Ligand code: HEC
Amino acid sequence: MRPNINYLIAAGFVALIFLTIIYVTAILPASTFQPEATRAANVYVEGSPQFKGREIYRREGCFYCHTQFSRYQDREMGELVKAGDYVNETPHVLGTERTGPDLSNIGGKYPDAFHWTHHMNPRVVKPGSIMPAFSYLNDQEMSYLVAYLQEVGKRRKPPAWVAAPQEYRDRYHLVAESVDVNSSAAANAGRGIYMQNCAQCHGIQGRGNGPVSISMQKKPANFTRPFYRSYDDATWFWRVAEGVPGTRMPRWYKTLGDESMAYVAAYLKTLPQDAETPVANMDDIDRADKMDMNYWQIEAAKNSLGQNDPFQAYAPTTFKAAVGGAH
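Output the structure for the chain only; the required form is predicted on its own.
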């Protein structure tokens, strides 16, 4: 029986499409994409503890649950990876699922004892973890595995001790072209936005003592802590935009524009961060019935107690005359 020519033509087109997909998605990238090694690229010398640990990592199927590629939109996972970071790794162990956390930057993050304990009994250091125990590994194998984990991402350094995700660094870079966050004008504008949206929780002076904070189990941040000196402009912008996980702080990017958030960041930078002023008792809480008072009256009362205000010079002229000039 002679085959129908139409079926042969259709089969030919299907085969052509299939081969084209294979070529475009596999063969072409493999033959043309040759990235150069970055400084974060690891070289696993055969026979070294790191090499043997990587073999154990593969053998135990750790990459079924853990990835080793931090993505552009990832949070709290460290610096982004680049293709050149993996040029020396064949076969790769990048993984495809995140049943467990990403391990791109795990190297040097915890001491050896943590990894050893974590693999012997994960629930000891991570309550609620669904990771199986690897207590059946002997001491030698465990030491190799720990050596490998301490090498992963060790050379990939963030730009600062506390750094915003790359997505927000790029986003802030764009808004900084129109907003000078180091200017007094931007900080003064941010002060108004802060008073309207943030002071109820964080307090007028940023001490985390706003009237709403009384009902919060997780208290608002106290911006007078020296810790906040490590925040750069992009990190302030990021925290204002997305809040802090585990707290009741809203994600302000849903209601404020980028410029408004940059103004708030400009103001937060001016708060004193050289010595922490803790909230010790209920008398330290900002009174709710005072929140709607004229702000400059509040500042006058504050300054009369000897608390300097770097923005007093920007008070309305009529107010300065009423209180006898700037403090």
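Same protein, different state: after the form predicted on its own, show the form predicted together with ligand HEC.
What comes next is one chain alone, with no partners or other molecules.
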């Protein structure tokens, strides 16, 4: 067969384009995309427990259920990651599925003992969890794994847990020129708006237990949680304006003007932010955010168990000692 020269040229040309595409999209980024390490980048010294823990994380396939990058829309998963956070993540463990929560900010979220218990049997601390029990790991491996988890994102501690986007900061500063949000007059005005618009859900005292809340799956926010100490004025303003998608919390900017929302913000920040409602009955549990072991849950567990550290109570004796040692 004599190959047709025109045809060969065309084929060669197409092959060239094809190889160029592959080069540009798979190989080239490795030389042009070299983000600088950020302060938040995890550090794994070779041979350290964190390093070995990461190997176990990869070996056990944790990343098939857990991602390690938070996105713009992930409001409750901590600060947004940046490219420079990943300089030490080789091979990567980004993950593509969230059967369980994102872990990019897991470091420091729970005490070590929680992780030990949770890995031994997730159902002990999170009823209904479908995470596998990693009870087949030995104590040594478990301590490496926990050391790794505590490293992930621990340097990414945000100044505030939630921060208003710049757009809202700007908008807020514009209103703040005419409303003195630190004055009691503003707070009082806000109180009026609050009682008319918000109290039916958020309750007269802002505890999230207004009469309408009874019928709700996702309960209104309890503004007296200590968590809200981290909100600055602009954040309050933003949260009121944008509402909470997926819940009955409306986007108030559609109803209230910027000034009214600033008044409400002025009022909300005056609420006492230290009174976590103690768990007195099952209804209160229903209302609580069960994902995090928060203050009152730990307190409640302490009370019912008469112990200082509730996790120790669950932890089998085999690794109680190890946990003790790790502290």
